[in-house]
Amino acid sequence: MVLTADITLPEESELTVEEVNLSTATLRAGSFHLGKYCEQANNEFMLCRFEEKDPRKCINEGKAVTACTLEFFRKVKKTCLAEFNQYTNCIDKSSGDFGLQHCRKTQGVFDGCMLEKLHMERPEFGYFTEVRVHSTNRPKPLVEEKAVYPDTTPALPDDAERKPARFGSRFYWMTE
């Protein structure tokens, strides 16, 4: 993308939002529940990015995803903090790649707490790969027509005189 005088960039105040300052292990521990909790906001953001093909037009949708994430982790902190910290600590310390396979027991305790207190069931395996139709209130963007340029060099008329090349053929290796 080339920046010209016609393009306006958003102000810094438009871009400033509260950040989600969490570790990798924390995000991995809450990822499944977070994905289901913020599914609507995330799908709206991704649809906007796909249709608009301009990230400046999707700033508000991105802010909604960040706000949803913060809201989710605040709810987890209020209700299931001990179980969540135990699960996060297990993910952080049990493997070098933050693998979940070593922490199934603590995951079960955390999932039980989420189901009991927040009524959020952990999504089944393959939930995020299923095809879904997302309905939105945002109008579909107008499709830009492809620019059609006229042929810059019109063809010679059929009855035009065609003189032989001045220096022989263009294919120099074929001439003597």
Given for the second form:
Amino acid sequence: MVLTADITLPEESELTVEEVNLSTATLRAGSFHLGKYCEQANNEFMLCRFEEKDPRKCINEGKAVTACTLEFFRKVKKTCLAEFNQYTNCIDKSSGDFGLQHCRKTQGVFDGCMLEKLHMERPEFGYFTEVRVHSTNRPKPLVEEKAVYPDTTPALPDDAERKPARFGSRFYWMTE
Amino acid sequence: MSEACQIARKQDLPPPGGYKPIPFQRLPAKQYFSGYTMFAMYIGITAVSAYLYNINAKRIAKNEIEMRSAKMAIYPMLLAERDREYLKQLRRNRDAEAELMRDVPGWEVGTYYGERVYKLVPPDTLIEPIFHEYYAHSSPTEWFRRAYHKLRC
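May I ask for the structure of the form predicted in complex with the partner chain now, the form predicted alone having been displayed?
Complete assembly follows, chain above in first position.
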């Protein structure tokens, strides 16, 4: 293994939180409203994950994401459970890949309920594939500076005379 | 003797009235369309099919974008969950290795008798182990399940 004793790994107790124990169809059914509801937490986590490139440094952000997801689904369960279950059932049973295009009617019912009771609008088409600006307080991770070698060959000064090549181009198929 | 062997012979001759005329003339197949009509039909059918194809292609592209959006919306949650489980498993693997190599003198966990695999990175850098290392302490059944995941579904 490449995992030496020097590498700090978080304890199991630090990593144990309540997980989102839901099926694919359920997650797919709630995905659009969920993505909008937890946008801040999600973006914060993904930014951390892509900037740091290290899962150990983004555990707290990840916990926030899971907590937000749970909160969202609890809200849905409290208000629009029947409509949500109907939509989920449709997604689950209409196709092999949980396609959303087969369930427009039940989707309409669910969206109406979400808008009416939770004031959550379904994001417009293509919202999650667009580039979105995220404002954050996260400090930017330090970029490793370029190595400076004291014995580098000094570069030619900018105002040095640059004569044309004496024996033509090294690319033989190019002429002057 | 020679007279007894005489057989009445009949000369092979054309049938009465002569042979039928030989049909040597070309008989071309019946032509339903002229060349120009066929070109026009080709262009017409292609144009109509392209139109219909475009309608379908747009619909399919829209559905794909929608499915991708749905997947992207839940990806952070799935990744967060996966990261936590991954880190737990890394710790389990390290503990398993320490337990397994306990009696080997000079063995240090994660190294080859004290020689590190990656020497130029800082010691606290997490380098993700390759698949075979990650599954080294699991049962072969689990290894097979993950390695040949596509065989099962």
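Bear in mind the structure is a predicted one, so any value in this text is a computation, not a measurement. Positions refer to the first chain, counted from 1. By rigid core we mean the largest C-alpha set that fits within 1.5 Å across both forms.
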Problem - Threshold 2 Å Cα movement between the two forms for A155, core superposed - result: yes
Handout entry: Cα displacement of K146 between the two forms reaching 2 Å, rigid core superposed
Key = yes
